[in-house]
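Just one chain follows, in the form predicted on its own, and it is written as structure tokens.
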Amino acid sequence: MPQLPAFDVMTATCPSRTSLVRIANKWTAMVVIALSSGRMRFRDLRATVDGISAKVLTETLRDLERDGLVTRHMYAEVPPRVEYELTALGRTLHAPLHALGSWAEDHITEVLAARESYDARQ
């Protein structure tokens, strides 16, 4: 069995860096958190992730599908129905991204106070 190279996100040429860049994207994080509750249709995802445009949601879902984090289910109905769902790999992101979201909610007052203090010194 061939030995895999050591991956290091701090190295510019490491392929793991592109994965981290994708995961660290704000829309990716919100879509993964939204899909953690189960399959969703595009319009429901867009309503859940307030502020995301249809174009950005489409691009985000395509990127997540390409990376194996989301699967797309198409149903032969009239009108056509499409649902998105986290894959097993995508579900492994739920805990860390949910933790980041919770941290942001829990500490926003401190962050806002720090911003205000910083801005007052400028």
Given for the second form:
2 protein chains.
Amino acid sequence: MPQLPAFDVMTATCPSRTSLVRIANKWTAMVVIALSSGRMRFRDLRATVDGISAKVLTETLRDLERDGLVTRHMYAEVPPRVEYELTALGRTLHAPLHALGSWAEDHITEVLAARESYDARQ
Amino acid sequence: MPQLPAFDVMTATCPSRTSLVRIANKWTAMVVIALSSGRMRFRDLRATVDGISAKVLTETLRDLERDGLVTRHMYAEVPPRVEYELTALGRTLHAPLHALGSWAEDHITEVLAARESYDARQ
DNA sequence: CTGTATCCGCTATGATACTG
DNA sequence: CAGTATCATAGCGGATACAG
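Form predicted on its own already given; the form predicted together with the DNA follows:
Starting with the chain above, the whole complex follows.
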């Protein structure tokens, strides 16, 4: 029997699980990766994170702001301008999420080959 | 204007996005972390990944197997025994996902404080 | 431009019962 | 034990319209 990892996130009732659920999410990952290059406007985020709707982007940013990962900067201009920026805490999350994005790109050939092989077998 | 990250996963139609979507997922993260300690039986995975249903665990393992991240070992015994193991490719995914789990645990205090502060403001 | 407000379908997930 | 099958439901997420 392999040694079990003593990982709190594995416990459904542990608070850290709620945090993992939020960060282990495609939209969160892409938004944080996008923001790693610096402060960005709402519309630029929407353009960068291809396919995200305004509603989902708004909700994702709100959740990130609530968790202390993102700061919201509003400008009283017309038309209005709002910029989002990673907090110090948010920047500590960049490396893990960026690693996930890099993994997806670095291994896509192997993954696609595996899928093809699997589907051919079934 | 900050420099935009030239990240394929940001493009909705890029194959690597489909891979990111799969790995940037709470269940995937927890199952891969659990399997990092070695080969495990279905029931032990269910017990380790607290709260996961048999159905979801089955589907998660199938998806991971299809992407070439997990190998399935069946034993013709009664009662049946099935073990799951990370492939070489799957093991390369452990570090990024483990980092995510560690992040959730290491920063849960800050996250909870941020949530409390945010909720109090609203 | 940056949202909010609906409406709503689809998918993810859970519960339960059943099979080999 | 390790699933599969079925059903029920919540919430994610898309489309659209509208507001400040």
